[in-house]
Amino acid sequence: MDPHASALASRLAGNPPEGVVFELEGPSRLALRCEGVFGLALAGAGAPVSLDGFPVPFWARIETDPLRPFVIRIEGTRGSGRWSYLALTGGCRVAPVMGSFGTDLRAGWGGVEGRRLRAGDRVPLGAAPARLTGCFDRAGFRIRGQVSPWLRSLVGSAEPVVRILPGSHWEAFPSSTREVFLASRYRITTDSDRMGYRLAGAAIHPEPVLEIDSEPVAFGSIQIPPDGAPIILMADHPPQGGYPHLAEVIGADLGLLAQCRAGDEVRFRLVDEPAALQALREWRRGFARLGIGLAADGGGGNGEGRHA
């Protein structure tokens, strides 16, 4: 749901940006007994986390002693934000579906039997560096490089202003209606889910009423159903939709939007394509700098026979 936080957690753990992660929503709790794990990282909304009872932070690489099993506990999101991510060094060995390691709960595909994790599940881990990078204290871990505050700020905000580009039917809405949309605050409703965030606020309608064929849609497409209440398509969106397509959330702000919870308010700001591309380039530059810093820590070798 938050592609930026997911990529940051994965990269901090020493994995590719698209590596397998554990995704937790809101108050969800997770406890994993880990064996042969060389490191981990957490990113996203934030929650109390401990390794064998010792607190550890989000947004950092945590190197662990692979000879010492441990239990990691994530107690659930506190404060702002909705999605948290745990990445284990080396990733997890799950079968991809159509090129993705994700779990589609509606279709029952991917991940572990296409469902949420439950007590007793065993998740085999992939290969990881087989060398220790130093001595560990009595807790059996140490904290390395952390994500910069600037990168973290792109993932969540208490009062997000989400940047948008005009959609395919932007001009079908009167200028006065578009102005209302941009000037209004919209609240994320409780019937929002992974497929779409529904918004409560000023209703808007095209003039005249549009009858359109279904067209391709994307993560971040803002559609307007007959009742005038905008819907923002999210990570589990369908491949196409038949509602008027008002706008598109820019790629750099998808994480900012995804972290909104039911009851949170969001505003929108119209930008042009060069500004959207510049925002994405800035994100990529920051992410690349993180990668360069982590690469300086070294690596090499492979380890096997691990599981969580």
Contents of the next structure:
Amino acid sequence: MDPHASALASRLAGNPPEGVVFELEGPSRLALRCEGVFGLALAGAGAPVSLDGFPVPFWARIETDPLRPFVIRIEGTRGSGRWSYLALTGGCRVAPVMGSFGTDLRAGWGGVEGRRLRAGDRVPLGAAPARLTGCFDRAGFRIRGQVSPWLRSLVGSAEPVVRILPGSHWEAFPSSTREVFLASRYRITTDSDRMGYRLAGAAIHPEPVLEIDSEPVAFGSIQIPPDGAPIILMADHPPQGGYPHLAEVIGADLGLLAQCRAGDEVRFRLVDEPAALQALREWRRGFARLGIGLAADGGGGNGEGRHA
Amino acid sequence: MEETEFVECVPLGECGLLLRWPQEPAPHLSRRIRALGEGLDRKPPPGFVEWVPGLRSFAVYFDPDRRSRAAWIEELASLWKTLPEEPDLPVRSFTIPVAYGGEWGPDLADAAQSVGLTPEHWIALHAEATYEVLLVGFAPGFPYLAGLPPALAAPRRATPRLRVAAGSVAVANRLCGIYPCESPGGWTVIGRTGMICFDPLWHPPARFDIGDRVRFHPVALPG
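What would the structure be for the form predicted in complex with its partner chain, rather than the form predicted on its own?
Full complex below, order starting with the chain above.
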């Protein structure tokens, strides 16, 4: 759901950005017994995490001794944020479905038997890295470079302002209606899911009423159904939609939006395309820098240090 | 033949572009839209991510750092011009067994009554027609079929059903469709088929593609 946090977890673990990650929503917990694992990383909402009982941080690469089994425990998320990601170095060997390692819970495909993980599941590891990363002290792991505060700010905010571009039916809404939309706070409702986040707040209507022949939509498309309550299409959205398309969340803010929980309030700010492109490029530059930092072994961050 | 120039060209976020055609959805337009997308698949321009068809629209998603929106508009306009009026597509024909009415098609009786037909007459008209796939989407593998006889046109249900069974054959306005999996839905359900429309392990995973011809064959089921 949060494309930025999942890519960051993968990158920190030394995997490609689209590598396999474990995704945890809100209060769900995970305890994973790991064997032969060279490292791992966590990103996203944040939650208390321990490795064999030692607390370990989010937003860092944690190198582990592959000869030593360990248990990583992630407790439920407290505070802000909705989605947390765990990546294991080398990834996991699950069969791709239509080119993706993701799990489609609604259809029951992908991942592990197309369903949520449950106690007793075994997930085989992917290919191990070519080199061993050195010796470990008694704790059996060490923490490497942490992400800059700037990157971290991309995926969480107490009062999120989500930037949008005009959607394909923007002009079908009266300018007074658009102003209401931009001036209002919207609450994410409890019936939001992976397909769409539903918003409660000022109702929005096009004038005159629009009949749409189903047309393509994207992750971040803000649609207005007849009741006027906006729906933002999320990661599991259908390829086409039949409601007026008011606006489009810019790519750089999809993570920020995804991390909003039911009950959280968001506001929207209209930007132009150059601003959206600039935000996308800032994210990409930050992501690329992160890679350089980690490649320069140990010199890449502010989290260098042994844990003992 | 209708002129099919695209007149509207709107952004779909900073990484997408939507083309819209002014005319009503029609098989001729859909086939050219499929040919446009297959043109991109054959020779993907730099930064191409994917294309998605609509009923009278087409989206391309791309990396704006590899190729600008302006360059994409030019690319698509020139590709569109090179397409033949009648693209040569590998279209197939399907005959789909349908159990009409009763528990399989709970809306058939009402649909027939609202247009002044007996259910038997409604079924006969529905099964005589030949349909063509305009679009596959909404749910994985869901075919939007043109060719519903005008006498059978039915409005969408005022309140969508929360659950429409997999295999349900349904109509809405001038279109017919088949629900590939259980999902919410607002179409008028007139029957059900056991034919599977989608399997992620097939290649390609959807049974139908734009331009395919479909006929329905009534079958009687015990009970």
